[in-house]
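In the form predicted on its own, a lone chain appears below as structure tokens.
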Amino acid sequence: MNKHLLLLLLASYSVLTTFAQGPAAAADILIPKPTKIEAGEGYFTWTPGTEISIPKNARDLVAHSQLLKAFWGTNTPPAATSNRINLKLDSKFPSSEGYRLSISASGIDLTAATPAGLFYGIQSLLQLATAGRESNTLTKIAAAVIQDQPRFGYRGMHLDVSRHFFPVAFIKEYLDMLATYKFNYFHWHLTDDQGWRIEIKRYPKLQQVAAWREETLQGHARNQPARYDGRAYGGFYTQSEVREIVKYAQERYITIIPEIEMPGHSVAVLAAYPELACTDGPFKVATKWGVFEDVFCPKEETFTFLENVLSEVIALFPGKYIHIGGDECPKTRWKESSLAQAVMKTNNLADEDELQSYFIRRIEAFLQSKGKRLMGWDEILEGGLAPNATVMSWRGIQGGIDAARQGHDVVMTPTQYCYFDYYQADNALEPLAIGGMLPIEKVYSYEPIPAELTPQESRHILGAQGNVWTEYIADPADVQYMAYARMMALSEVVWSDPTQKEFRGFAQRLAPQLNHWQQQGINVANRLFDLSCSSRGLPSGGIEVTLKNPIGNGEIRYELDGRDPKPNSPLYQEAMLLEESALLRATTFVDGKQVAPVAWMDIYHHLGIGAKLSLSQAPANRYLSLAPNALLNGVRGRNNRFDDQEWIGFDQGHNLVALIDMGTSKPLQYLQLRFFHQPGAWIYAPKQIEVYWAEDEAGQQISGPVRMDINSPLDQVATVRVPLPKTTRFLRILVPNAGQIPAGQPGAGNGAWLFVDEIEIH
């Protein structure tokens, strides 16, 4: 155990205030939650004189014993004396990674079938000891029998070091955190368009050229015009450093999976070796984020290069998997390349998707010849999957379903549950992120086995993985903030019995650990007291507002006039009914102290509240959290965030077609609509809208169309007002998608997105 993690464990007793009155029950502490816990009577007293015994013939267990000795204790041969911690191997134990931890007043017995099982048992024991430490010479651990084993054999975390490079010391800290919470795979994303991060001795330009970019994008990639910092950036891990990290991981029973991207995300390589491209270049290491047209050309020189690179990679990583990426590979250069087209003709390939499959199959054959298995993102399904490939399903769950049905192993890592570069709280104080919203409770709710699979197909789901992409995560503190808390939630997804999962209990166990990390200077995100605000229109015309925090503790105080709440502000106890507009501000207090940022919701009451709304075309699933209710709930979307829950997104080719039934004819003056306009994110306000009204659903009177003038490419929220007749019951609104993105704009040639928030009726 390294010094950092040891200090973390030793110091945490001071902030585990939940358990300050004595030894804590295991059920109140452990993360991930064990399979079975039986509480006992009394407690075990751990002092500096406590002895730790291991079998004489089990040298592999010395490292485990040292973890405990580092906390307290001496290392001795097995004996039957009291005040002893005994580590035992038992080949009859039913699970290779499971363990049995028996704690009584007379001693502690930790039994497992393998050293890995003992290691996981030690992690649980150290959590118990940390919570029960009462002084520098005394720790009390409540008596219990813990029977535990993981649900999945693959429990993974990922880290992208290409977009931003992290030092060896931090990689070790990251591995320590994985080990503490019983993860056993580390997916190391070593190469991408923005930098090559591993030394390859045969190709020195990978270190000299591909590892360095001339500058880095500042702000979000969708912001226009783009800004850069003007500073060279880069770095790489030497093969000696890689071996050091691999050994460090092995000591913690973590297998490292290196990722070498191909055939796309290869611009950094092409900058160093342009002869591997389909065009002459020139190329430079990418300075911004995104997907680039230039990719590896499927020529023999390319395969020779990649096989030589992979040979050096294979020599460094003893695990069975090599990840080759395979995602986001544009086919433009292949379509334009006579060489690529000749390869297709020679190999009877129907299209460029099959050419990608051909590319992947050749790499898989090489890896198999070296005793390795190929792993790739779910795009490797396109054109036909390589025979023995393992798929990582990231674009939702469908890729995993398809691969499992074809008999392939799958690691589930869908964006909506497993992308820890997404925002984790909906407040203006969050650091810049790529987008999306993934609060910790949503991570915890994830079920990796899709309901669509049969029991036989489900056996191919190896487990799940959390991904940390670092376009907007520039240093170790940023990784800590974005990953560590959500990593805890994922640990129970992949380890614990799903029938025993319950978020409120998890949050209670998580809270003292988060407090500790913050006090120790670890930049972990503690969002357990952050409020979420939601509203819905009622048939009565009122607006029901609900406030809650993930942990369910503390006092929620609020104001309705825009002032920040104080400890003596009104106490929220149940859903509020608002009959008029309000500027809601709310936060959580514990013992009179504010423990969360102020959450806000500006509520605009209008005549459409409570009306019946139906949409003829469904919004995109990823922007569907409240739809269609978000369009008539009295709340506008944020002016600077299209990915909050109030903006509803329609993807390429889909329109907003809404029918609103007011219930009875009402005197109306105007209709107001707002549209997000951000060309850098492929989002365009419409050129025109059409509004129809009628006294009955069948009849129509045409109002327009009403045209909008959106000439500026700059980001903005466009607002339009449409005059209405004096009385009407039904409103039909048609907002056409802007269509194809024009030349010269980001995403040119693709379909635009349409984003709308509240439909206000006055």
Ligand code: TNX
Contents of the next structure:
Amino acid sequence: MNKHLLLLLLASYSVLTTFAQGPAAAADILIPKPTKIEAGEGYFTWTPGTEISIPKNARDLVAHSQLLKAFWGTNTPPAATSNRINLKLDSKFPSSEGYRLSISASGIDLTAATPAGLFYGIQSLLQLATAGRESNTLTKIAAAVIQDQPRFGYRGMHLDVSRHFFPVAFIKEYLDMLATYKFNYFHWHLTDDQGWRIEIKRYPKLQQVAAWREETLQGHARNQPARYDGRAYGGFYTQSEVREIVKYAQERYITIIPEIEMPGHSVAVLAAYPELACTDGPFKVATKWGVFEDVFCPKEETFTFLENVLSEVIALFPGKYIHIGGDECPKTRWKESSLAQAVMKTNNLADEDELQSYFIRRIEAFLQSKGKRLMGWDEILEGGLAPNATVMSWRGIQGGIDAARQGHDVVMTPTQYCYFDYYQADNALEPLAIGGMLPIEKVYSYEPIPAELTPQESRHILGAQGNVWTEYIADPADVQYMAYARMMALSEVVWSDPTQKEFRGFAQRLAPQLNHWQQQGINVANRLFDLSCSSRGLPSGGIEVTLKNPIGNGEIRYELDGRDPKPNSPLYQEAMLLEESALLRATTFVDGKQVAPVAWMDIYHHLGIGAKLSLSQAPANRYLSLAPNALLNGVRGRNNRFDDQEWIGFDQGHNLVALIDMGTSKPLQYLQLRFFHQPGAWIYAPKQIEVYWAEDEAGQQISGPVRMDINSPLDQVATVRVPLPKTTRFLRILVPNAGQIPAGQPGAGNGAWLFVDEIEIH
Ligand code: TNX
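Right, and the form predicted in complex with the named molecule of this protein, after the form predicted on its own?
Every chain and every other molecule in the complex is listed next, the one we just looked at coming first.
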């Protein structure tokens, strides 16, 4: 063929394909997923001249049209054009926050019952416009009819500005992000032990003293010895800044719920006003993270102070809820205080839990007298709920279940699904986090209505919220990284129809969204290609290894000898069976380019792989399902973290009592066990281990034990090798928990945790 003809054909082919592809379909872009999308023919072309028509006398909508114009960065008056965007309010529209968006070549009609509904329609339109944007003068939006409405009336995101303080400009960015993904509540955690962050005119020492700490802990709170940076840190929002932020939020249909912590998490206040404590002080604004024993004393002075503070807060925030914390309030000081005890007596309170409940009820009565509703963390259930309180269930879902059954409204925010301060990926490059593991697909899988509730009770579940605690999140870029991608997953949990939820589809839509924000210089986390590796011992003695990434795309390539995979390394296609030890390294490639950090898993083959394991004492809840496999799958836990899938934890008083049946008698040489040891996390290696053996199941035949003492390990991981040159089929292993935590150590007096990863049999 003639070379020129070929080039011409190729050129026209690419023109044709571009044309045929057109702008991306709404179904491939929008987050949260709309209720219904019907694709149409052709596309709407949005130019700087596109006219935006709004109903007369609707002031709210003027702001809306400005939002649309801001997309072009110009306010030039619209030129006459046939393509228009019509905003329409229709009181008969069936959903208060829903909207209908009808896009065709000749125009866009956006209809809703309320300005909020129109606002959400505009958010969808802007997402489509950004995705279809080809140049500064031309944007195409694929024709479609979109019907949309939210599942829950409470769609929340939280931000802790006490542990770290974030500038006003960033709070606005955060609110913009919330608006883009159709959240309608911002829970602003304004006070805590490490800093008071809102100006209260009546109490200037809150600004002068409580807003500042001497220095800040470096590294993880569990590390010993603790290190500090030696630099003063602090700040607060002035009332005029707060008003500006409240207004900014209102324009985006976001209600702000301010949180003023009481009676716990209040050391910063006590540093400024020590007379509100049960003991003399002096106190200082906390410089490390944790739960502190000095809390508000339930004196009249304290109530006067709190009511005065709340009065100023109420004047600033128009929303109906005021959050008063209520979490993690140790009762030590109240137990020792004659004053607190006297309050209990006078008011007929049986114990300190009832005293906390009395405290919260008094505050609730005050809030109610001002027309506000009290919201608090699930600890406010203890000792009896205040009559009209709304509960935030964070320690799992039980608090939510209990509160709903008692007829109280609930916002679900359980740590397992909603704590965006947890790790989101399992590679060594992740920034230091508080712990835990909450990958985006787990956020996405969350169902806010507990299965335990009847339909009647579940009406009390108002929705869900993502929490961003900032002990380890020091600046805006860190918040962006930890919060935004997972916030997008949560938006679908609280907005979209649960029967249409599907993670793969979400991940496909997430990719262009993340791309867009990255281009805007926003540090969103794209962990869609990160691999998770898991391993399972098979009865045959082999090890099955599974690799997968959340998006289910790209080529997974691996090496088994510790080398980093290359674009031409073996391609992973399905679960692999390994019969030997291996140093697995794997990652994802797209078009020959590595798109995720290398994931690794060291596999130690041994005689116990696939053996039957029974534990006569259960590990702690979260490890129940992991335990049987994780202890005999050839994979050890991490040396520097105990919160991965391999470490199995037993809480106080629980021992590792394992019976292992290898199926046939095997000649052994030794056993190896590893124990995590980190006093700062209440985790202790055991002092001793005992091993028994038997050739058949009959109990009498059991021999042993071989005992071994374990010296307090210097490392974080204590490795214990027990020589056992025997031929045997059964092994019984007994590892007693280290017992009570000694005085002077974190958690002194409580029971220690015992953590074990793999029981290696050689
Ligand atoms: C528990 S959640 C807390 C916070 C911490 C958070 C860290 C809650 C009501 N209290 O004070 O920042 O854990 O994940």
